[in-house]
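Shown next as C-alpha cells: one chain only, the form predicted on its own.
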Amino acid sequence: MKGPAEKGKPRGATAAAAAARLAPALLGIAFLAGWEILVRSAKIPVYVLPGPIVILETLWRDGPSLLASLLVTLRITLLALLLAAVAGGALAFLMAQSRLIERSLFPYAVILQVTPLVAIAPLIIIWVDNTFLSLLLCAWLVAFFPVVSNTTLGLKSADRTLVDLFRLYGASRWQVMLQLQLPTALPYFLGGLRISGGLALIGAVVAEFVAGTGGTAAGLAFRILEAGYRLEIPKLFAALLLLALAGIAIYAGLERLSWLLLRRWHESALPRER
C-alpha cells in the first residue's frame, strides 16, 4: 500500500505541470484584458492605439488579403532558411577539414553577419534584376551565419578522447567525421537553425520594406507600410499579429524537428526527472 505522501506526489507533479502550461496563456489573457480596458477607459482613438477586439475584427475582415501576403513572405523565409541550412552546413563542414580554410573563410562570414541588412539591401535590390531573388538573397544573408557558426563549433566539440580512440582502432578521417563529429555537431546545427528561422523572417520583412513591392504578389511588410501610410492602424496591428504567429510557428516547428532527431540519444531532448 502506498502512503498518503506517495499518493499525493504524482498529483502534485501533474498540477505543477498543468500550471506551467497554463501560466503563459493566463498572463497573455490578463495583458490583453488590461490593454482593452485601458483603450476603452482612456477613449484612445483607434488610429492611435486600437484594442485587441478591434484588431481581431480587422483580422477577420481583411484576413484573406493579409494571409495571401503572409504566404509570399513565408515563401521567401522558408526558402532562405533551407538555403542557409544547406550552404551553412556545407561551409562549416569545409572549414572543419582544415584550420587554414577556417581562418581564410570565417572572417568573411562574420563580415556578412555584422553588416546591417538595411545598409546593403538597397544595393542587392539594384544589382539583382529579379525582385524575388533579391528578397531571397537578403533573407539568406541574415539567416546564414548562425548555422555556420554553431555547426563549426559542434564539429570542433567532439570529445578528444573518443577521437583518439577512433584513430587507435584504425578509423579513417571520414569515419571519424561521419560517425563521431557529425552526430556531435547535430544539436549545434539544430540550435543554429532555430535562431536562423526567426532571422530569416526578419530578413524577409526588412527586404520587403526596402523594396516596397506592391501588387498582388506583395508581402506582408508592404501591407504594413500601406496601412501605416493610410493610418489604418488596426490593419497594421493585424499584420503584425500574423507575423508574430508565423515566427512562433517557425520556431515551434524547428523545435519539434530537433526533438524528433535528438529524442533517443541526446541529453537536451531526453525527459528530465522532477
Given for the second form:
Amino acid sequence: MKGPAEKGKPRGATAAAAAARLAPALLGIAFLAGWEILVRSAKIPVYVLPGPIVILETLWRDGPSLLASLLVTLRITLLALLLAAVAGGALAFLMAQSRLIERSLFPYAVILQVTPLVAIAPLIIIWVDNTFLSLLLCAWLVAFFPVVSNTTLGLKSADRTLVDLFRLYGASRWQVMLQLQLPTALPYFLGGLRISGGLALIGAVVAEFVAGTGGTAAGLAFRILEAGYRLEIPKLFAALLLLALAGIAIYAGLERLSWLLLRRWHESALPRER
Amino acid sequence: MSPEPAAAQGVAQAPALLHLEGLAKIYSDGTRALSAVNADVRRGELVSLLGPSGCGKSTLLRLIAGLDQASAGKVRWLDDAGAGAAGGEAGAAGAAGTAGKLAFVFQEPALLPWANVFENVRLPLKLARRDRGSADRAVAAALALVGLEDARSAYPRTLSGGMRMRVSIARALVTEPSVLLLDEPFAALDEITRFKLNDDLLKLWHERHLTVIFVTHSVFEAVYLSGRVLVMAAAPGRIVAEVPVALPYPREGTLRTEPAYGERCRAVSRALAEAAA
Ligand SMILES: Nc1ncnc2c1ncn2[C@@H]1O[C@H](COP(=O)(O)OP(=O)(O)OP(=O)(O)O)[C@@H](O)[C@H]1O
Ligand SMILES: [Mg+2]
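Having seen the form predicted on its own, the form predicted together with the partner chain:
Whole complex next, starting from this chain.
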C-alpha cells in the first residue's frame, strides 16, 4: 500500500522539473524586458525597432485583420503539408517496390528539392492561373522532399534478422512490406513530417511574397510586405510574431502526433526512468 | 549409473535426418567462411556446434535453414522435415517450404518492437495465414510452455533479456516445428538464467521429440545439452572433431558437479584446443 506521501515523485525532482519548465520562460521575459529598456533608454524610433509593448498593442489593435491573413497562410500551409505527407509517403512506397523505380525517380525528387523556391515560384505563379493553387504548389514543393527521403530510408531500414525471420516463415513480399517495412518506416516518416511542417510554412510565405497577392485573399506574408512599404514596423513585427507562433504550433502538433503513434514502442517516445 | 541410457542410444540408431555434403561458403567479399563441411544429424538428436568466434557457426546454421545459398556442396534433408515433401535441397525455395517444420532462434531475440509479446509469438502463424482462433490457442500454449502467460500484453522493451529470449523461443515453438536451430541463443544472458533456459530447452526437446542443432561457444553448455558435439575451427570454417557425450538423459542441474560431466568437458576442451593449434 502506498500512502499519499509516497505517491508520485520526490519533492526535489518536482522542483527540478518546475525549474526546467520555468527556465525558458524566465529567459524570454528577461530578453523582452532588456529589449524594452534598450528601446526606451536609447530612444530608438518605432519605425526602426519597436519595443515589445508597442508590438503587443499593435497586435491587439490589428489582431482581427492579421488573424484573417494568418488563416489564409495557414490553410495553404496545412493543406500543403497534408499533400506532402500523402504524396511523399506514396512516392517512397513506390520507390521501395523496385530499385529501377527508385533509380529513375529519386534524381528528379532531388532536383526539385535543390532548386530554390524563390527562383521557380514566379514561373509557377505565371503557369498556374489560380493563385491559391499556385501558392499551394509552391509550399508543397518544398515540403514533400523530407517526407520522401526519410520514408525511403525508413523502408530500407528493416532489421536484417527480422527480414530473415520473415523469409524463414515464407512471408510474401507484400507481408514483409506491410508487417515489417511500414512499421519500421513510421518513425522516419514522422521525423520527415516534422521538418516538412516548418518548410511548408516557409514555402507558403515565400510564395506569397513572390505572388504579392493583396485583397481579401491576402496572406500574412503580404501583410508583412505591405507593412514594410508603409513603414508600419510594429505591425510588421506583430505579423512576424504570429508567423512564429504558427510555426511553433505546427511543430508542437506534429510532435504530439508522433508521440501518440509511437509512445508504446519507439525509443523517441519513451519516458526516461530516473 | 543411469537406469535408462536408452534415449541417447535410440538416437544413435535413428535414421539420419539431415546430411551435409562438402558444404562451402564464400561470401561475396571473398571471405571463406566455410569449407568442405560434412556431417549428419539424426532424427531426434540434440547436437551442438562448438567453435571460436568467427569460425562460421552462424553461416552453417543459415545454410541449413536455407537463408543463404552454399557456394558448393549440398544440404540434404532425408525426409519432409526440411524441404517440403520433395525432400530436396534447402535453398531459397526450400526455406519457404520449411515454413512450420523448421524453426530458427537467432543470436539476438529479434522481436518486433511495435508488437506486444502475444503478437510477436503469433507472427509466424499470421504469416502462414492461420485462422485467428486456432492461432490464438497455439500462441497461448507456446507462452505457457516458456512461462510467459502473464507477460502476453507487455511490449519487448519492458522485458528483461531472459524474457525476450523466451519470447523468441515461444515464437519458434508456436508452429510446432520438428527441427529447431538455435544460434547462441543464451550467449548474452547471465549464467543463472542460462542454466534455467538450458533445462527448459532439454525439457522441450524431450517432450516435443525435437531435433535440435545448437550453436554455442561454451564448452560447458555444449556438453550439458548435447548428445554429440561437433567442434569447429576457423579460417576457413570446418568441422574438425566429433565428440560424443555419453551422459544419460534426462539431465539435471546436479550433473554440472559430477565428475563424469567434468570429464566430458575436458575431452571437448581438448578437442577444441587441438583444433585451434
Ligand atoms: N554477410 C557476410 N559477408 C561477408 N563475410 C561474412 C558475412 N557473414 C559472416 N562473414 C564472415 O564469415 C566468417 C564466419 O562468420 P560467422 O558469423 O558464421 O561466425 P560465427 O562462428 O557465427 O561467429 P560468432 O560466434 O562470433 O557468432 C567470419 O569471418 C565473418 O567475418
Ligand atoms: Mg554467430
